[in-house]
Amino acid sequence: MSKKSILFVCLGNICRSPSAEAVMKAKLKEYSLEHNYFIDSAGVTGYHAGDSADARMQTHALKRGYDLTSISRPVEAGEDYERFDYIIGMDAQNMSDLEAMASSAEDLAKLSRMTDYCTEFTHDSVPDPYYGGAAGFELVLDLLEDACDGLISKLEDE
């Protein structure tokens, strides 16, 4: 069985997508499924390329046991669309940017929004917490935990 590959994408790859990567990896490990998946994250922009995750996001994630170890990088349109089975954006703008980077119907078929997998929350996006306070970072983690559980359930049912 080949590994399923998932790329989580937000604007700068310093808050939401590295958190999604860490939450997904932790949940896969919890369910003993980590060997079946390759997980990564990227940003639609390269503003923060080479940077660690936002310190505030790291602090909130660590309180829940998630270690944000990824280093920011931009989406590489051709390579990432070829390498990943699923490319998951955090909000409508991320989705629009990802759609614009797609070069085929096959690429477009790989795209989905993170909140599509939520089973408890009804948000239509994972909001960017960068300019907000602590509650925004906590909401991001709440949404990601819910969505990652839903995503794992969907993938394991395929």
Second form
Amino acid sequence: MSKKSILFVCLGNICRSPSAEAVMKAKLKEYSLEHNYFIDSAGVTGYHAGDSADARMQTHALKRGYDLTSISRPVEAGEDYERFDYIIGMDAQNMSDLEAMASSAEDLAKLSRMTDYCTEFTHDSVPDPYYGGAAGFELVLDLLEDACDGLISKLEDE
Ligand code: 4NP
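Can you switch from the form predicted alone and show the form predicted together with ligand 4NP instead?
Starting with the chain above, the whole complex follows.
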């Protein structure tokens, strides 16, 4: 069986999408499914390319046992759309940026929004925590934990 590949995308790839990557990897490991998936993250901008995850995001994530180790990189319009089966954005702006980078109906069909997979929360985006306080970072993690569980259930049912 070939691995299912998932790319999580946010604006800067230093807060939300590296956290989505770490939460997803941790949950797949917990369910012994890690060998069936390839998980990565990227940003629609390259403003923070080469940077580690935001220090505040790292602190909040680590308190829940998630070690954010990924280094920021921008989405590669051609390559990433070929390489990944699922490309998952965090908010409406991410989705329109990802739609603009798609070059075919097949590319567009790979796009979805993280909150589509939530089963507990009714939010329609994972809000950008960058200019806010601690509650914003905690909300990101709450939403991502809910969404990752829903996403894994959906993918394992396919
Ligand atoms: P992220 O958060 O998209 O979740 O990584 C942000 C990171 C950086 C900026 C905004 C949001 N920024 O404006 O630099």
